[in-house]
Amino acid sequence: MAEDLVKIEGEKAIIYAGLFPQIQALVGDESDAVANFANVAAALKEAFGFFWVGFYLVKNDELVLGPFQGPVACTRIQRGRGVCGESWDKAETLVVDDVETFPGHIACSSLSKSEIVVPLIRNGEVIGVLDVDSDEIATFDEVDALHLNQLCSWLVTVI
C-alpha cells in the first residue's frame, strides 16, 4: 500500500508513506471498529500533530462523534451541516483553507482554522467521515486528499 501512495512528491507524502504501514500493523487482525478507529485518529495526530483528528459515524439519519484525539467535540451533525455533514451529504472529501469562510461552519473550537474532511464509503453508502481540523489556515492540500482517501478506503475494508 505504501507504495502506491508516494505518488505526489514532498515531505507530506513521506510521512503518509511511512505511517500507512504503521496503520496496518496498528490494525492488524483486529476486528473491533473502535479500537481501530482510535489507532488511526492517534496515529495521524501524533505524525502531523494536527489541532484534531476523529471520526464521526453515521447513526440514525446523523453523524455521531467516534473516537478522535484533541480538545472536546461536538456531539452530532446533521446532515449537509457544516463541513462533516456536507461531506457526508455530497459522499466527497472536502478541503477548507479557512472554516470562517465555509457557510455553515459548526465552530466546535474557535482554534480550528483549517480542515479536511473525507467520507468513509462502503458499498456506496457513507457510513462516516474522517475530520481532520489544523489551527492554521490553509493545512490541507491535495497532497493530504490523495493519502487520506487512499487510507479511507483501505479503512472500511478492514473495520
Ligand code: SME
The other form holds:
Amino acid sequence: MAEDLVKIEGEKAIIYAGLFPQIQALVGDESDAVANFANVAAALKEAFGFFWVGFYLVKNDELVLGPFQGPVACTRIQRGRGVCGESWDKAETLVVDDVETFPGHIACSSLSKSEIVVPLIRNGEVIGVLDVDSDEIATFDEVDALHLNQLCSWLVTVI
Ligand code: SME
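Would you generate the structure of this protein in the form predicted together with the named molecule, following the form predicted alone above?
Following is the full complex, with the preceding chain placed first.
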C-alpha cells in the first residue's frame, strides 16, 4: 500500500516535471494573460484529465471567471467565499479532499469532489487564483501544491 502511494506520487511528480518545460515553450514570449491562462488550463487538463481547470481573476474586488477547461462554472466569487475566495483572502494554497466538508464550498458542479486552489501572487498582491477540480475524492496533495505553486509563481512573471 505504502509502495503504491510512493509510486503514484512519483508518477504525478514526473508528469508535472515534464509538463512545466512544455508549458514554458508553449508560452514562449507571449505576454497576453488570457492567451497564456487558456493554454495553461488546457495543458493541465490534457496532461492529468482533471474534471475542471481554470483561472479566476481579481476585478473590482471580486473573483471573475477567466479562461478555463471543463463544464460551465460560476462567474463571480466574493472575497472569503468558497475555496477560491478563501485562497484569495489568505493568499494561501488550499487543498480540499472532500468539498462537502469545506464550509461555504461553492458547488459549480455536483460532480466536483475534491479541489486545489493556488493564488496568483504578483508583487505581494493576489491577482487571481488557479482552481483545479477533480470528480474523485482526495485527488490533490502536497505534490500538486508544490508543482502548481511553481507554475503559478512563474506564470505571474510572464503575463
Ligand atoms: N468550488 C469553487 C468554485 C469554483 S468552481 O469549482 C469552478 C469554490 O468553492 O470556490
